[in-house]
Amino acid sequence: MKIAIMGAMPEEIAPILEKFESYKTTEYAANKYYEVNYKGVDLVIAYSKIGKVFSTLTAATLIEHFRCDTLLFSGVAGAISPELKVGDLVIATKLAQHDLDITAFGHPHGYVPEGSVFVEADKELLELGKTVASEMTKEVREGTIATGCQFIADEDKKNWIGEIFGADALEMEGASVAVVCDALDVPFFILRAISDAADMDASFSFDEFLETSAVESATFIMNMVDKLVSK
């Protein structure tokens, strides 16, 4: 087994870093893969940069550069469904890309040919993940997640892409990586952390914010890591 680790922004694998006394750094596609053995298995993580091009860049090559067989991601997201707040852990059950948009062709959005508007985690994953966040005494939601290159600040954009994808929440890149794996038969877990929501006041820092869910992230992931270690 060899599991990678994935982040969009380096906040989000710094405190997984911390985690081990040192590891290895590989430069390779114009970025930088962290490389670990930890209890026996070997651990890529990485992080992408923002966005659907990147992502994807970024998966196939902890695939197929890298050849691991299992993807882990951790990072934040937007809410779309009012019962999501500021904090709530969410794990993706279903993934799909909100900006893909031939409609002049009487496709649906989100659609290709020979593609699926929506794709979907791997269960035995999401289940191993239920078993985590109970162990940890944290409620975690599961929902469906829209992915596009755009950060979405627009209610009615919003409140649209809730619509059209029964989506519970938004960011930029999880349907890409989704995408990856699923081409490439390699089970994904994804796990957001929500940062922006209708609960939002004033006194809110993303930084701050970002800072402490990547630190709980972190925690759950290689909470996950070691149940895959322990099968």
Given for the second form:
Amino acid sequence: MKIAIMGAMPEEIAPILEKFESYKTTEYAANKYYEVNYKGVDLVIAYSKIGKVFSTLTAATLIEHFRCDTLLFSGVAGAISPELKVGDLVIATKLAQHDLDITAFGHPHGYVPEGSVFVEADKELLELGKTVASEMTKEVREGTIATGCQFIADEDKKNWIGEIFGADALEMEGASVAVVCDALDVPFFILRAISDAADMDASFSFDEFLETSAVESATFIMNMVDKLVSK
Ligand code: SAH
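Pass me the form predicted together with S-adenosyl-L-homocysteine (SAH) as well; I've looked at the form predicted on its own already.
First the chain shown before, then all remaining chains and molecules of the complex.
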């Protein structure tokens, strides 16, 4: 087993890298990849930079170049569901690209020919996630995540994404990572801790809670890693 652990921003992987005394840094495809052996299992850790393009590149690199066979994503997201509060965790059961739009040709939002609107997460990793969640005292929910290359800070736009995709949370990388993993047949698990409510206060909330929410997500992901390495 070789596990990829990915985030979009430095703050999202910092709490994971902190757990290790040393790691090997490799520069590849204009990015840095951190390799470490943890309890006998190889991990490759990286942040992609923000958005679908960079996250696609990093996910594909982790799989095709570093030969990872399982991918875990740790990061933050804006809440759509009013039940989700800052710091709550959302495990993605399925993901869609909310800004993919060829509706002019009669297709549904998020659809491209020969693709599908939603990519489903791996069932075994979801089960493992449930076990980890049951052992933590945190609020952890399963939900649909919508991804697009925009920071959403607008109540109307957020509600539109919620209605069209039935999404509980939104962010900027999950669905692209899911597409890559699905195409390359690599099981993936995408976890997000809420940093904001994707409303007019979103940028302030994001700045205030990015680090604490990133730690919430990273802690859960490391518990997943512990379960995976002890299998
Ligand atoms: N503050 C950063 C930009 C953050 S963009 C800077 O100035 O460099 C937001 C990041 O957090 C993305 O990686 C995205 O996946 C996630 N995210 C959190 N809240 C979001 C929201 N309301 N809309 C879109 N993405 C959000």
